[in-house]
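Next comes just one chain, in structure tokens: the form predicted on its own.
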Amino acid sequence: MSGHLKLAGVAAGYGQVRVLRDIDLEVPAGGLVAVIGANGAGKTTLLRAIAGLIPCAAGTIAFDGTVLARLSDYQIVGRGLAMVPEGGRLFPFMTVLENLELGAYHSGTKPHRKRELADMLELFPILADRRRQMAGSLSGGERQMCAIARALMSRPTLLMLDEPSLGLAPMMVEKVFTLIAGLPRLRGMSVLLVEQNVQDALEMADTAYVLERGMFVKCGAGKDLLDDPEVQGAYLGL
């Protein structure tokens, strides 16, 4: 398993709406990487270029050296990159168990689907314990830890999240950001997160970067940038 992502002066956005500018950001293998910005900053636009869900129109953007701008979404997805995004975003209809499987729907991770199955429901023990019942029933906490344990599904070797704190009760943030920073050692993967709380994440986070206005201002390791004044000031109201 690898996990090397690597963007090059990427430009990316909406129709003629240039949301983010000369981008360059490197996730290495096995490495926790965040970004932190204001509502607003570009942070989603980011995730979604990568995942091939919009077209970049400038740079480029490798996968442990294949660049992705060849790949649809269905490819890149097979090459080992999954997105949990904001709010999870689970199929309610459909109970806990149905939207877990629903993960592995790639034809290169079915023959691994049950026993990705029983590893999801043992690392989520209240998702075991919720497996009959419908996604759309579960408590905010639980609808996020059961899209990451979706995404995990498919063997990503690369996770992305966007805000997985977002709407969580503070116990609940706690206990999602302890699996996040786990993940690396538990399932030798890479993680790029993007999160408005901004403490937690540098905390975690091996390197940070900082992105206003579609661009990156700021770049470093994580608790570096927890001890920078300008970030405190902006982030932290210190």
The other form holds:
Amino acid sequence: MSGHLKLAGVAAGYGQVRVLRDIDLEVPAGGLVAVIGANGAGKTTLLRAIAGLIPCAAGTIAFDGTVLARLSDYQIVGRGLAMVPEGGRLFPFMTVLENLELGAYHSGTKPHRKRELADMLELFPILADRRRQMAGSLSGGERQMCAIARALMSRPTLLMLDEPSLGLAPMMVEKVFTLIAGLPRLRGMSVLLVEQNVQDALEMADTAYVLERGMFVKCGAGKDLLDDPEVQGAYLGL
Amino acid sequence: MDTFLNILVAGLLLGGIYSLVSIGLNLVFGVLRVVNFAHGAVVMVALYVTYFFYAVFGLDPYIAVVLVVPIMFVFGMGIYWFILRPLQDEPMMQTFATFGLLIVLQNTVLAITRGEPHSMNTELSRLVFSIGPLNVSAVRALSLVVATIIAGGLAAALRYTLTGKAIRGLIQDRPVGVLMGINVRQMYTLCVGMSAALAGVAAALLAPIYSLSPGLGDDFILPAFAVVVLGGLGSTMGAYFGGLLVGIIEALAGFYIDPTLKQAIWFLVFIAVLILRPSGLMGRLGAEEVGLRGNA
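Next up, the form predicted together with the partner chain, please; the one we just looked at was the form predicted on its own.
Okay, now the whole complex, with that chain kicking things off.
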């Protein structure tokens, strides 16, 4: 089983500004881990550091035993680590189909591209209907579906999602979360989810971390954190 | 009427050359977001390389092109690797550096050739067809045909090949392109190389028409800027049609208004387009900014 991510003592930020300090995090193979926190806590920065879009100032990030800092940014997806950025970030002036094709750009997917594409269109029937449409014209929910499908096209063993529920209608949120919760079982992959929608994220996570001002202040089973008075007070409005 | 049609055709054929140069300029601008002031000088260098094969080995420019294009491709890769890449986090500096490169290329060629003019008159360059009342220069007609094929081919490659899709992806969102596994440096190297290779093709077509001088590139780079704005930043077909349009405007203005004002007139058109339709004929409004979206 692969898809095992381990961060030890990671610090990262932009220029002189340190956003993250001393981050230890582990996503076991086949696990679903959530990172919750307020706006500006450093959740997106965490995912960007793991994906290699910004360098780590300290610490190591290892994925299935490979230290990611040894790879170039564009090589990381080929190791099985895919990311769905905030808002989906589809290529707006390309069709849904072209977006999916670029998801499978890295050479490791070559023998599987056709089958993956068929799988995705089956998993997301709405994308099959819209496949010749420009991605920029999709609705928020469709965009998020397409972004997840695009990330899955790379055949990842770990999928990272940045606030997939942001800006979606409640019904759509439920749909997206059901899909995400099913990924470890359905496709045998691990999931690292970053969310402000704390209730739903904690309900589905095996393990969850609470990020405040760039540091983890709490960590535990999702269900336990739901019952934690501090978490309830700060994030669930109870 | 015959005069008008003849001028129109002459403008169209001139436009074909402008198109060819502009497509290369636009490729680098569209993908790397760098205004390559040296592009005209690259065309000039390609012409001298063509002349080298002509003078030393007696190769016809149309035959030498099979050697000149790969040489220019490597030359373009060198421009990216040694000049643009080290400055990749400073877009402004990249543009200034291309201006520096323009001066270096002009002066180097001037030093080597001592500024003596050369020309490559082949049999073909004097061949003129007559179609009814129209007189069409064979070599100029060929350049229009080649520009058309290249514009169509490049647009199709960008649209239908996986590499082309990757290049368009980088234009629209570079960090997400990286997440897809696209090697940005490799794609940039390819684009600058292709841009210079197109300058090599242009050189073969220009060889029978223009006499060589180190400042030759200036004749093309100014119209090319107008073309790129007119046609739409980053749009290959826009650069193609924009080139034809600027050629026609130049020919008509040169005949009906005043030959000395012809460039002033297409610059007026250029400014009018900037005011009335900033995205150009075929560009996308804001397309020049999409590529700068820096965060993921």
